[in-house]
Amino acid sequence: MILVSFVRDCVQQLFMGGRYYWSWIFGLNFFILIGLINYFRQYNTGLILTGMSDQVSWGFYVSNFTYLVGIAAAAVMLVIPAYIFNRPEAKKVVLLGEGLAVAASLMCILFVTVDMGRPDRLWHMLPFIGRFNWPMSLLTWDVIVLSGYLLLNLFMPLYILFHEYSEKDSNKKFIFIAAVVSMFWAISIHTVTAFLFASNPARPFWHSALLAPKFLASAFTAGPAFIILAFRVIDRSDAYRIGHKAIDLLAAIVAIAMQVNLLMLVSELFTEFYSEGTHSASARYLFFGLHGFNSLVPWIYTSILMNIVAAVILMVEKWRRNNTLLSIACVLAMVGVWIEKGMGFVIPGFIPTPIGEVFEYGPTWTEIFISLGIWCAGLLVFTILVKAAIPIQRGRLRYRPE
């Protein structure tokens, strides 16, 4: 059967590679193993091994989850020009972008799992089996949109690649409809995540109408930046020629999104501090410290500096077209947004507590190693998907009847 040959040939591609490829694979698996060992310790001992507490109940795991939902949503920045505007440079690489969306979605699910003290109770979230509490629960909506987005981004590339492999014409109308659904679904996953935070009136730092558009702006900054770096690595490895047009398109998107993100930051700062009240306590803790507690102050100013430097580089076309400067700007944008949406957003929402207590949070080595393991698992999934897709897209891997 063609399907069996398709699976077999794709798996065979995973075992073909040079020294750098296998070093990368073994390195990822090593840190995945370290993460698993630390997770088993956390599972057996409990969340006491983390820096979280009753006062700060979301920490490093949820920070990474929030960031990665944006990375997953960023695939739409290739889907729109590829299928809606029919841009050939985007069509050439859109499947690789959707592979990143699959990897990021899986990492989101893993971060939610390790954040739970009792992951064996996840079955309660399954439709028709557990107590789904839909449509009232925003967490349930988040599970629906994230799982649906994962399946959608997994199915579309497989459908296209299978037809290319078997040298059959795919249904263009079906692909277009799936692309339109994917476009709106990508926006929904980060919007629902923003609503999950904004629906907490007891946490005024999160309770903002600006949160959903700000989440999208930061997602369309960090996500395409990550894709650019991945494309540059693939391009330099000679495995697949990405070309400068697709990278230029993504760089322009990052430049615009970063400026919008900074504008929203300025708007938030004005609102919080021009007429400062008790609702601004979390913002004051984040930017200036509160009652002598200021562990997050260096984090947020580092993030702002990184974002500004990245924006300046990306705004100048000559600098943006310089590969070295573009890579530096993408790294700064990724790290800057990660700090802003993680340690600079999730944690301050809990500080101070609704009764005015200040409990500072810092990730433990257990959280760091588990998080590193999950990131490496996601990169491994992305590597596997890219490794199988590229030979088919280049036309080197086709079905040959035995």
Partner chain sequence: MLLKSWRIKAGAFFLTVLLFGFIPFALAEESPSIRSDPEDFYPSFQSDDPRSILLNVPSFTYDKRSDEIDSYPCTTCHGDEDLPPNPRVRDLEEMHAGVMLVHGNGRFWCLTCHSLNKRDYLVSLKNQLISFDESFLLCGQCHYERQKDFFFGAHGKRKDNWILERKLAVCTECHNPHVTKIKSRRPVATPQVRKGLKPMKRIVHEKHKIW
Contents of the next structure:
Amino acid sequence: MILVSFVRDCVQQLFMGGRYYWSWIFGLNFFILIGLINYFRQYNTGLILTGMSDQVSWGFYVSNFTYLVGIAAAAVMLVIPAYIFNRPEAKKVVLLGEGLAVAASLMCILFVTVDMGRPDRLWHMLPFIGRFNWPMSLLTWDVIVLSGYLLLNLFMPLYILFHEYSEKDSNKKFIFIAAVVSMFWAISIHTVTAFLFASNPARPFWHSALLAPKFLASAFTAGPAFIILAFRVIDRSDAYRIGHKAIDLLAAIVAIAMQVNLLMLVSELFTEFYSEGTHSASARYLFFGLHGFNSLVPWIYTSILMNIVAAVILMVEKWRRNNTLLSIACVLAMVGVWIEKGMGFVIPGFIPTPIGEVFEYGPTWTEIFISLGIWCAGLLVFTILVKAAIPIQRGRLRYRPE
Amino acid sequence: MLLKSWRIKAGAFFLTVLLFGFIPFALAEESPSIRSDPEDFYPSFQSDDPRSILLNVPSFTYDKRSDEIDSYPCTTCHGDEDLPPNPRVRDLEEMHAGVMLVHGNGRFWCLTCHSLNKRDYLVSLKNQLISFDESFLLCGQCHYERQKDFFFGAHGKRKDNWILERKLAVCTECHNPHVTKIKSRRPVATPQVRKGLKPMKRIVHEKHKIW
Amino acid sequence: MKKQKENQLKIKIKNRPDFSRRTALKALGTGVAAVGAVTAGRAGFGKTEVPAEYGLMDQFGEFFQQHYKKMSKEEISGVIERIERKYKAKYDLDVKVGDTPPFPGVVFGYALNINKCKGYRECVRGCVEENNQSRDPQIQYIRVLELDRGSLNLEKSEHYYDDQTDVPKDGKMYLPIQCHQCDNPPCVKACPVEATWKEPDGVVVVDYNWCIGCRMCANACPYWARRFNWSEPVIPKDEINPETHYLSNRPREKGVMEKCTFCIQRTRKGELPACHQACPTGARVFGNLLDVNSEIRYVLENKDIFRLKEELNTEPKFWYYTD
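Having gone through the form predicted on its own, I am curious about the other one (the form predicted together with its partner chain); can you provide its structure?
The next block holds the full complex; its first chain is the one shown before.
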């Protein structure tokens, strides 16, 4: 009974909002629709509508997927202080972080699905009914950790919100255990995604032990940066006072992770170029161009520049506390890491091919529109979750037996 | 005290493993050399039959070459009494003027390989007759390494099956015995890149320097 | 003999349309989503085909078709009949889909004499014609690389040397690369659904009806041997080779991966692969690695051989050798 009214009240919340809220929702749905139309075309014609080829067999979709796995993993940066160390300022906002994790994992799954040649055969992946090549195939690991992470992050906030809504005490021990699990799980989703690439000795650029830690470092910059920006928007919309403490905590995390990320970049550059061999060809292509092909070179330097500027801003406490500078740094970190993951990591891994062909890649409009649609779908999910969660968190929405 | 005895035990165990671990190596037979080059392939005795070399060769069949040669049998003309055999080394002017004998760089002339008296046959260095179908017996006199590769499958081309009957293309199916160098020619069409994508501009590789 | 034939007939009747009880149960298990997918399949993937003789039941059967290795002999023959019906509907042609099992005691190996390869690309042509590869968009399993003499650095190779200049060119050598049928294949490890595996004769095959098109295998391959159907493959009707094998050269569909299989439709009948037969210079040697008297064994034991990227521990069954 309580559950029914919980769902009803939450859904009701979604239809209460001002002009800005509705134009936001409308805008998102518009781009989702465009994405859907483009996906329908791609589904019918085939992946030939993308810029991918046998030479560069993964492109924009997988780049976004890789980036979003990082964003999803970053939610844990709030879970740890909130549930393990009982920091009140983190506790206040942890649900928003988990909402972001849900949205990001959902986008990940969508990005993988649109990248598949035969999405109608997705059921072949189901254990027992299909054939699940576990534990050999790294992709099966990714399916497990991603869907598990999605469920975990869906379940935990729902459990907490539901208990707040019905004004019952939630089981603290249970939440603690779930928090510990999700802590390791968050690390695992990004590690597994890194292994997905690092498992290919055919692609020396990816075949690096540094990959998993580098993925984690960049994830813990881009993820919390995104959360900070979301908080600033929610803060301004006056729906929920988040306060500076939580944002400070996150900003410090971004600052540290960004420095680690840059350190790893330096170590990568050193190893690739101090004694450069044929295995450094992809790195050479990325940073300097190969045989006169250099379409990724401007991207990677833009990304590095953005990351450095963001790191500098965040390292100086006075600047970090300045709201405008903080927002700029967060945008730079987000975009910088996004470029680093796609144009700086996934695509150069394919160039040159294992048998030495240089064939460049650029996304087509179909790819861009579908990706945009998925991003909007993720933002829509995030909006919906936040919209329903905030009134309960603020104590405005409670169970009222009729 | 306890610790000490434990240590001794561990040491003894380690030594045992170390000692007995070598036994399998000692017992192992010396493995045969990887190269199984059939050394006894060429007969050491004098044989009057050029085909005797085939005794040591895995059996094979071949298509009749003589059916493919336009002017075969040669005896249609050379059997004539008007055309007596002439062993003199000279440039041929009438019938075979088109035959360019580049092979051998001037070391050979017709009768090095063709029989003077039995025109439908080739002839070996030991003056034995060799059929036009079995050129490999003739060519192998100089190109004996190639001949061995041909017999065992590393040179030439097998036809139809990889299993059971082994049918080989004989030397003259690919090589013109008079001008053996295979001519260069146009390759089959250049591969295309994925439909809808533009090929990259051609890379001009720096020419590889040997040093 | 006659009885056997009757049995076969019975099996055929029983399985037509191939929708056995096992698949039916699975169908129920997967439920509503699946039915939705079939409708989606009709709207989407069915669109480019001509499904007149290929009815709803066939499409249903296709959607729920089990993994090749999970099917019984009867189920496979049912599936093959359905696939032949599909080709009939699509190409108006009687394509024979075989299912010849591997020879016992045979592991295939290939050797290529790099002194003899002159870069004519005849092997590429022979392969495309034999294996029903899409002509538009173009799919080719063999890539012939042109290299400067004196270097085996593939990165300096020319993949697109032009077809208007005679080959071999002075100072160049040629290196054809195709699937090396690794004994430790990284592509098989990478596949999330076991749609690709190593057969007992050592050939790595793909079940085109099971592949989900994620391209993980293509990323894992160090020899760039896998090709993806980016759109519906197009082969002119008169160029289709009707002698096919389920795991090899039967016409493929959009969205699945394909690759060289050492022409198992030929080699499992004792014939030589198409690229071997097309090669005008006799640079290619093919045979049974387990037969100590085979030609391939002679080459491997007596010639100077090398394999590409041996350091990756993939154990290719494709060697290069010199005279």
